[in-house]
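Form predicted alone, single chain, as structure tokens, below.
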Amino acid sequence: MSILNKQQLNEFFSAAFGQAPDLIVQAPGRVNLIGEHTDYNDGFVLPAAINYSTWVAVSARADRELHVVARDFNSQRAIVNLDAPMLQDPAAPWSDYLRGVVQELQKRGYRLTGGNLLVSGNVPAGAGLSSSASLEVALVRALTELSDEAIGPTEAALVGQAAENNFVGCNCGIMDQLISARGQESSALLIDCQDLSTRSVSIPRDWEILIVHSGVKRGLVESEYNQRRAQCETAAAFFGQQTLRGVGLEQLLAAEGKLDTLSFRRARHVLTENERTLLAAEALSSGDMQTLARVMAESHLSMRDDFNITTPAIDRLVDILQTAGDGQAGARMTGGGFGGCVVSIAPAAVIPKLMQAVEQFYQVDTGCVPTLIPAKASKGAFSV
């Protein structure tokens, strides 16, 4: 995860076409403090933008070519025709991506033009900080700057949703994208997944964020995902509503015993992830970490007891680091679940000390080796 600069970038480029870049742009990766698996759901999050990125450099081709060398996979390259059907392509995966990407642009009127990319980053894939989404972002400021057109930060992240839902094929909802595009630095940012409004969240001056590894890798994601989805829309459905945003909690808990008991306890989480993450929103603006180390508890044996998405690793990950923190940090699994990461907010007195007990016990009690990811929150791709 080494931090790149212009400068490696200009010579990574010049290394494989031969000329300077035109342009580099860079989109984020992002945390999720808490909210998952509640944007589908048309639900609330409260994620932040981080100092990890994916970075693409661009220039100009006379063609209708888009010639792409993604230096993170043993500078692989790709062709892409922009006049051509947009098909995934199995021998290069990363580059459905693009090939998704450039095919919602077209979709929405937008023409592009021809461009040599390089795209590299350092934002830990599947680790659960959207790699994906910072990729996806990433691309669509990269074709729309060379081609001289202008998107708003708000529909790039439509875009690149769009992109992984009817392209890549994974259902995900607006979270990733939209913070990656307009995340601010030193906050998060609360948002509504319902009309994709936005409120900036700072973070207390002194507070700082500790992501770790888990040294588990994210396994059957994508199904596992799609499958919880659709579970969601059943609940949904069962009510009458298209999400789960127009079923209140009270209604929910009624209906116990007439909604089928896995539908039920995913609509359990979401419901109450609701409730937790307006409330870590206010707890993390007024600087009360007694509130958001308990919604983050909460949260996480929400994910575990009624959403079934962490692992024996994780939970003991997430118990060491709220055991060393007294009461003092806040911590739970980040991301879509089955693997990655766990974050952890706390002053930053008490970080060394969350360091230290991962280190002491994590290893030793499961065999997983944890990587860790000290990060900033940090400002999106669009944002001024």
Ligand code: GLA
Second form
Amino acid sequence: MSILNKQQLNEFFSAAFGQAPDLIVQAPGRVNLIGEHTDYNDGFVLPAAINYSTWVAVSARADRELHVVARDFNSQRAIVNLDAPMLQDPAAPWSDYLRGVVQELQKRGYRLTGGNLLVSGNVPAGAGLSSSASLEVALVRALTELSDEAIGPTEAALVGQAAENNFVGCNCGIMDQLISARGQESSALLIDCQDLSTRSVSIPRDWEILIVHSGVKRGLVESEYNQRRAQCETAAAFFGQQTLRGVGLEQLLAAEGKLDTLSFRRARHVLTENERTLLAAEALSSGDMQTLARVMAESHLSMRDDFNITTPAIDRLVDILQTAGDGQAGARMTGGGFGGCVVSIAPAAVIPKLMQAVEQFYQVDTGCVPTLIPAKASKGAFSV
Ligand code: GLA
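Having seen the form predicted alone, please provide the structure of the form predicted together with the named molecule.
The complete assembly is shown below, putting the previous chain first.
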């Protein structure tokens, strides 16, 4: 069972550790409106933090150990000695995020103290809504506050990303951790992943976000993800660049036939997606649904045809939402791909039509069971 409020968290903590927590922190998951697989190419993304979070309750210990209970994994316990080398634990993969975060904080010189931790949350796992990043960012905040160490939001995000890259083994970019740390209420954040600068983009007041879980379990995510990243790097290297940010779209198009086809198509997705993301940010801030709906639809096609990360059921789900929205709703797959969720955004009055259409057609057409997840753009773990 996931914990949704502080009182429950307090009770579970007391049951697990026989004392009240000194501190409770939370970090949100995210939904990406547009800008997919652009972050590790130093490109643009437009995510929003959502009102689904990972919570961590903490109290100090006198020794040099962290005792951690994962409420959502059958209350499994892990013990981490802060002075021993960090090793993966295949029996409790969730605890690798903790070890990774500890290792990266210590590597950067943060002096951590022992503690009891209870972790729980309501970000759907394996859905492409960044439950892992929210866990990492919540742990960074909990461990640094417990140890009286100061850390800023961007640094916290970089620690989370490094834990995932160096310890867990996924070569993810910075988007998920950064939005979890720096999200803004009622806004998306346009992030330039080259210099990590952000611009908050208000979501029009009468618009709402509806996430729909496709019921397609995400599979082979890490290997496919790392492969896409490698293909983008091959394309950048062809032009003598570290990342695709240094390559212009004209330049790429002129190289068709010289660069291998797969790398060419991956790069074409990334470079066109950067353009769409900038257009989407403008459209969102001016309430221009026509443009937003168009670029989100183009983004989905590009993910389907050039980046090859969608699935037939997800394509159908996007189609159902776009048809029901009839130009008044944007819809596309969100997140790393190969299953998971679709994001839609529309004026509040249109949302019931979207929900109805999903319920009427999706399961009948695909055999998959959808879950409707209405979401609100929310504050990040380090946002004031
Ligand atoms: C995952 C990664 C992010 C990003 C997205 C795709 O969520 O963690 O860094 O690359 O996929 O946009």
